[in-house]
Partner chain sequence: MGMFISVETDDTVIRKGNGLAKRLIEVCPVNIFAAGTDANSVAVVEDNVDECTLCDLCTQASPDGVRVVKLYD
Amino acid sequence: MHFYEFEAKRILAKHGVAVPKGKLVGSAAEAASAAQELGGDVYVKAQVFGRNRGKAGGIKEASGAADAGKAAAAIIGTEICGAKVDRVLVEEKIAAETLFAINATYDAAAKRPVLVATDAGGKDLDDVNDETPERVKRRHLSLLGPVLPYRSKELAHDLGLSGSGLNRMTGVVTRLAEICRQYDLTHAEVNALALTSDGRLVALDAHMELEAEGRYRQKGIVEELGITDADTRGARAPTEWELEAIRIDEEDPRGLIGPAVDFDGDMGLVIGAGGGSITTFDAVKRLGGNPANYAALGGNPSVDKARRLTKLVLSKPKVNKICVISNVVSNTRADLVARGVIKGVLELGLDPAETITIFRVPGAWEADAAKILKKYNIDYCDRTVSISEAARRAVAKVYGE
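Single chain structure for the sequence just listed, the form predicted together with the partner chain:
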């Protein structure tokens, strides 16, 4: 779940990281008034998710109230980064002597939190890493213990800071790491951290994203920011297909469907379990398949939930074949999934042997699942066949060898 820039900055300010004075407004007149209040030069910034707002015309510099009003009028109502802008943040302009960027996130390869920083801030950290990798510094953190300031200090030192600058940067980096952990964020990034001529560090821009599963746990901050339950914060509005998947999931507490994402492809996926869904999705894509959906099924779903999801996936106009692939399951019954998937296919008047390209759900009650699948002549494989190989077989059946 994404936070808008102004929300990320509220979180930063709440935790003692300096941000520019600013005001969130929804009209040109309000923008002019906000600029008047702030005085001097301001930035008018579209509040949309996504990066590169500046390049897309979503950030304009303005001098004075009238200019700010014009800038806001030029931004509000337009589409920036795929979203219609209805609010802009009018913010004081801060002159930076140096721009840093700091990101507190997770290193999937190292399986640990990591702090990434550069003194080439204001740009995407990935771009900096591609162009000048020597300017990107990293420090890993412990998953178990508290955020230790000495790690932040090492990072600040790597950025070439010393004296009071080093101490100030240590504080900002530590707070950012704590924010990331405290709020279950996938990343907390200040991609433009200004070091001003008077030695202050001010966060000029910020990106934060809350782990989707953490939204309920983080109800406090979500409510504090005024985000309602109806505000799904997806990159786009949910499709009717996605809403139906949510309904199916909510109507039956047994097991879980989610996330369910609608794509424009022609290969239906009923996938799941401990990273198995994303692995399968990636494998299908890599092998040239075109997924129609992403729908992770797990947590021991009922037969009915598996049945309804299968029917939903097969309801997509271009889809006439599905694959059912998961990682090894211990908390999901393979036989119940098999029953549900077959029922769904049969209720649509389709032949399970033709429609289900492959069924790979190894784990609990797999022997019974195998018997069920054999009865319906469905291609079944166990854990000796990798997810990639199962995906390869499925893609071959959908698109031909």
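Moving from the form predicted together with the partner chain, what structure would you give for the form predicted alone?
A lone chain is what you will see next.
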């Protein structure tokens, strides 16, 4: 779940990190008024989730109210980073002597939280790491204990700071790490942390994302920011296909569909069991398939849920074949999935043997599932066949041997 920049900055300010004075507005007139209140030079910044909005014309400098109004008029209503802009943040311009970048995130390889920083702020950290890796500094944190300030101080020292600057940076880094942990964030990043001539550290931007599973644990901050349940907060607005998948999931509490993602491919996927669905999707892509969707089906779904998801996947214009693949083993009843998928195919007037390229759902009641699949001449494989091999067979049937 993404936060807009203005929301991420409210979180920073709530925890004592300095941010520029600014105002969120929805029109050119309001932008001019905001600039008048702030006085002097300002930035007018599109509020979208994309990270390259500056290059796409989503951030403009303005000098005075009239200029700010023109800048807002040029941004509002346009499409930037795949989203239509309806609001801009008008913000005072802060002069920086040095720009840093700080990111509190999770290191999947080390399986520990990590703080990443550079004194080459204003650029994407990945780009800095590619171009000048020696300027990127890291400090791993404990999963078990609290954020210890001495780790932040070590990182600040690596950035070449000392004295009061070292202490101020230690405070900012520690707060950023605590924010990341407190709110279940995948990352909390300030890509442009300005050190001003009077020694202040000011977050000129902010990027934060919340773990999807953590959204309902974090209702306090979500409600404080005025985010409704209907606001899914993906990188783009959900498609009607994705909304229908959500409706199917919510209307039947048995099992789980999700997350549902709509792609422009021609190979339908009914896949499941957590990491197994990701493994299957990746295998299909690696073997030359073009997935039409991602929608993990698991948690022992009902026949009706499997039926409705199958029909939804087959409703996509380019899709006339699906594969049904699950993890190595799970508690999901394979016979219920088989019944649901076959029923969905039959209700569309299609031949299950031609439409279902492969069925691999190791789980409870496998023998019963095998009998059902055999009745309809559907290619079935058990857990002795790997996910990758099942995906290979499915891709071959969709696109030819």
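In this text, the rigid core denotes the largest set of C-alpha atoms whose superposition between the two forms falls within 1.5 Å. Numbering follows the first chain given and starts at 1. None of the values given here were measured: they were computed from a predicted structure.
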>> Once the core is aligned, does residue 214 move its Cα by at least 2 Å between these two forms?
In response: no
>> residue 157: after superposing the rigid core, is there a C-alpha shift of 2 Å or more between these two forms?
In response: no
> Using the core for the fit, does the CA position of residue 267 change by 2 Å or more between these two forms?
Replying inline: yes
> What is the magnitude, in angstrom, of the C-alpha shift at residue 363 between these two forms when the rigid core serves as the superposition reference?
Replying inline: 6.4
> If you line up the core, how far does the Cα of residue 319 move between these two forms, in Å?
Replying inline: 3.7
